[in-house]
Amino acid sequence: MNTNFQAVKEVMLSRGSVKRYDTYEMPKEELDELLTLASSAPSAWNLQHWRYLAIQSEEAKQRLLPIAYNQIQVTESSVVIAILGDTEANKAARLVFGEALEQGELTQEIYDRTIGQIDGAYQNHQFARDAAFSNASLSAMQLMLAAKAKGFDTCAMGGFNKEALIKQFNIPDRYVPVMLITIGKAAQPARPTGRLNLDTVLLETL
């Protein structure tokens, strides 16, 4: 069996939602590396809809704790990453495609047409919100896998007060909270969880 595939498979199957963490102060270099890897996720039009809020200090974690309904992993983990989705990701299009235009990889006609398509799509607020969630979630999953590969454990959290998070941490209106992810060294292993079998989740092969 391909050794690369085997390594990736092991990371994917060993990842679980860890709720209790040992004390570990994550160096900035390690956190930056994980977030850089998370940022390499794919996204629609390569607009890179994800933004991160890293909550690492004890003071910030204590502010987050009631927002996360007092879930203890918020304070025990090394860092909590708030995954945010950009509802105005179209504003990045000129930066993303401008470099390709300057380097001659795109013609002016294709550049103009692409920018027009993107801006047109983002006139639909529901589309913009849906895209923020779906694309930021790709980065979130990549972050958890990168963390596991580096020897950390994680827990994705949807149970938190999104409005309170926005207010407490002064998050600009354009960003929507998608989830919280705790990262750290596990003090207790993740609780085993079952999975629906393939016959259940694969509706049909056409």
Ligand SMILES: Cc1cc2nc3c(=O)[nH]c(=O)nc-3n(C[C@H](O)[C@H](O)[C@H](O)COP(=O)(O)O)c2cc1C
Contents of the next structure:
Amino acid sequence: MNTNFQAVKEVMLSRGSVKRYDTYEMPKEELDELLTLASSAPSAWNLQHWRYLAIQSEEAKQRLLPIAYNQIQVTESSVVIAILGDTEANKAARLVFGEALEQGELTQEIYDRTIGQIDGAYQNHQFARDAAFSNASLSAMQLMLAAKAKGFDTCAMGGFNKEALIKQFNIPDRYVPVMLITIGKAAQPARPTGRLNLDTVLLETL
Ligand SMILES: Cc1cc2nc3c(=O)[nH]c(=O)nc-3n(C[C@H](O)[C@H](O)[C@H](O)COP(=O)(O)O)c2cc1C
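Taking the form predicted on its own as the starting point, write out the structure of the form predicted together with the ligand.
Zooming out: every chain and molecule, the one shown earlier first.
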């Protein structure tokens, strides 16, 4: 079997939600590496809707604890990444496509038309919000797999008070909290979980 496939499969299948962690202070370089990998996720128009809030100090974790309904993994893990979605991701379009324009990969006409399409789409708030969630979620998954491949474990968390998170950490209006991800060295393995049969999840092959 292809060795890449084997390695990726192993990382995917060995990932589980770990709730208890050993003390481990994650160096900045290690966290930067994981977040850089997480940022390599695909996104619509390459607008890169993900933003991260790294909650790493003891003091910040203590502030997060009640917001996450006292789930212990928030304080035991090395770092908690709040994955945020940018509801104004169209603002990144000039940066993303400007480079291609400068390098002559895009004509001015195509650039203008693309920017116009993107700005037009983001006038629709529901679209902008949906895009923030779907695109940022891809980055969240990349983060969990990168962490696992590097010897860490993670737990994705939706159990937290979004309004309280925004208020406590002064998150600007344009960003929506998507999920929290704890990262650290496992003290206890994840509880085994099953999955629905393929027959159930594959509705139809047309
Ligand atoms: C969006 C999302 C939110 C979740 N919220 C929580 C949470 O608040 N607390 C928790 O302990 N686990 C949480 N989980 C973990 C799930 O319970 C877990 O992924 C699921 O049971 C499958 O188990 P596994 O991750 O070990 O494969 C969440 C997972 C996802 C993807």
